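Here we start with a single chain on its own, the form predicted alone, put down as structure tokens.
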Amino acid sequence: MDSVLVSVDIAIVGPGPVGAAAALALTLDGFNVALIGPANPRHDGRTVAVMDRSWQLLEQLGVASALESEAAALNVMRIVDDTGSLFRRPPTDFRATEIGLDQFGFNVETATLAKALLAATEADSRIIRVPQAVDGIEASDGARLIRLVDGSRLAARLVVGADGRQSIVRSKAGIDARDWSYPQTALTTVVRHSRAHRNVSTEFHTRHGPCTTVPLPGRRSSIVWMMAPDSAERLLAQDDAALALAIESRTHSILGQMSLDGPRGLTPMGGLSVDRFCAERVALIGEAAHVFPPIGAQGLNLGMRDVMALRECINPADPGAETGLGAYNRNRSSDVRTRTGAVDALNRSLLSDMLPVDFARGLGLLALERIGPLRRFVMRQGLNPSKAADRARDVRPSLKA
């Protein structure tokens, strides 16, 4: 017969940078967690966007400190219409400093944060690691059984799937999803560039999608160049002096010379949403729960969400009690369903030439341009949906880039 391995509050599924934070963030909330599955981040010149409110969480974590070298600083989002359009407007620049911060958030690659969360959990005396894959989950008796590869068992009384898009705890729990793909592919990578970016993020919208430039630190940016699938594995094979005239080109030339400065990877579009964020006794967060493009720095941004989220809902007496799960439904319905519809209406649009769509997205940017309230608005929805109302707190000082 398997033996049970331990018993547990709360087994996080997947240690990824949102699977870690959770296990993180609940252990400080005084649960007994278990951070099951193994690490396997990816070098591939990705980077994430770590907005205000997210970057807080790292700092409760314990974490943002050791990220200070390798971020950098978005004080300025700035919108560029570079699709032809007849009804293309000049570019648009939301300012933090409109909304009383310093920032908007920090950069840092994707690599680097998922190592240092991961450090932070295996510091952690408190939180149990299971190293190993999960092959399969059942209903017990107030609790679910998590059955891993060597036959072992783990008995948790809520289970948490942060094991991304082919999720085998969503697909164990019965929970439906939509699963969707683009005609696009996101290259991504980093270079050095020869003019100050000045905490400046730049994204093109053309009409094979976005291509964005993030800052990093010193005179460098990472690049999310989305593209029709053939266009990029073209690209993909060009050597490093030719791929960097390729992006500069594109990104005519705003940040000066370039070179590579780091790997390069792709990565094909699509997106995925659920029918409900939990079952009995289990959860789902990050992109177990929700995938879309890289649009407006919303994917992991949406998932430090889902954690803050489950740590206001969920029961301190019973982690996976019925209530709590629900109200975390509740919660996450909303925000995860209005960011998902609005990402994958924007990207559309951009892959449409029908003029009556033009006209709409032109006269969208125009708005933000112009009428400064909506625009403050928007800014505040993106960082802090549950508090865009919340002008009055402390601001965190400045990284220097």
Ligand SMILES: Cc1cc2nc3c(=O)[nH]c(=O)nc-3n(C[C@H](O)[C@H](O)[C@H](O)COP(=O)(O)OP(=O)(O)OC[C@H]3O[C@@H](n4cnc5c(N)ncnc54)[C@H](O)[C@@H]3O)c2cc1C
The other form holds:
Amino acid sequence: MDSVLVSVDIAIVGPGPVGAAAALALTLDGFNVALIGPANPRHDGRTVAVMDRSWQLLEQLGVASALESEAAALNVMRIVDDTGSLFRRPPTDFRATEIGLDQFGFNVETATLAKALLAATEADSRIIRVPQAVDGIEASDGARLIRLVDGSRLAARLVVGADGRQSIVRSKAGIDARDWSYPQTALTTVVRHSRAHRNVSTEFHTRHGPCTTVPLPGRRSSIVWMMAPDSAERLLAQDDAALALAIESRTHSILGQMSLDGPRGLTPMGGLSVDRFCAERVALIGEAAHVFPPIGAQGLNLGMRDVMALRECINPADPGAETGLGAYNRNRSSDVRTRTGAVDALNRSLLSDMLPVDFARGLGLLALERIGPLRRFVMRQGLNPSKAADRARDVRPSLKA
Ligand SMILES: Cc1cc2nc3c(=O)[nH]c(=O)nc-3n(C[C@H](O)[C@H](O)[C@H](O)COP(=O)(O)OP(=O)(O)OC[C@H]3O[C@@H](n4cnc5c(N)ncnc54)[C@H](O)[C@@H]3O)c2cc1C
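Could you switch over to the form predicted together with this ligand, since the one displayed so far is the form predicted alone?
Every chain and every other molecule in the complex is listed next, the one we just looked at coming first.
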């Protein structure tokens, strides 16, 4: 049997943005950390809206300053019902100032964020960086043994699975996952436009899913356009001018004339949820634990909240101890399940052309538009569920306002 290379407190499998953030945060907390796996940031025009608390975490990890010149503030999130439904509502705006913030967060290219986080882990001499992929994990006395593809092994008191949707840590730890797909593909790219975006992100809700413009620095925005897979393939094959024109027309020229200004890519849409967030000396974070469509900028932000919860819950004397992991499981269950349900319901309501479903969606938007306290509650929920829960009482006395 091969000998054990090294023994650490915490081994994080998966150097994506969530795994790299976890490595920096847990090192800051005094743990001895290894970050394992090959890095492969995708250059496909994808961006992430990094919301308020996640941005604060990046500040604490010393990464936010490197991103500032490449990120644009998100001051207003606008929803436009573009379904043609009988119960269509006028556009609904959510303003950060309504909940006392200058901005909801910052939008940055996903590959830029992933590179900045990885560079910070590589600059931190306390983090052991192992670039090989993991092949398996085994139980051991008071630890887990991680097997790498070259056959060598590491021991860790806690293994954190941050290895994405196809997580090997999840399957080897025996954690069941439910995986599903939607009849949609997201086309992503970056455009330059003739009108200023004024830091407004606009989500056009269409019968095939949302098409969203998200501000980037200057007169640039990222596009996430969900549509039927065959339509997405056809559009992807178009030349730059034809694709820019199609995006301009889909977004009703609100940003004026457009030209392509970045790579493009397709991501098939699906979701994943797990039956639990931990197993013996194993915890899951990021897309290893939850995947959903890019609606309401939830995915990475939820991953960053996994990191914050892990820091709060694990036992400093033994990070893999059952009590700490039990607390982590309880913390993540309600947050993740509520969001998975809400995003899934909204996405499916767009795909349905049944009148009662249209009516319910129209009513929901009407309530958000008219009832200020409810709108503020939903905005806080999107950013910071614990504070939102504290302030839920705001909603009750003034529903008639
Ligand atoms: C079109 C689109 C738009 C989005 N917009 C937003 C948004 O605005 N806001 C938001 O919050 N979220 C958004 N998301 C979601 C967000 O991009 C993801 O949640 C996030 O990037 C996932 O990061 P991760 O680190 O969990 O996983 P990944 O980025 O998938 O990283 C997993 C890592 O694990 C490694 N790995 C895999 N297998 C192994 C192995 N066996 N051994 C070792 N390493 C391994 C991989 O190489 C990779 O480095 C969007 C998603 C899409 C598709």
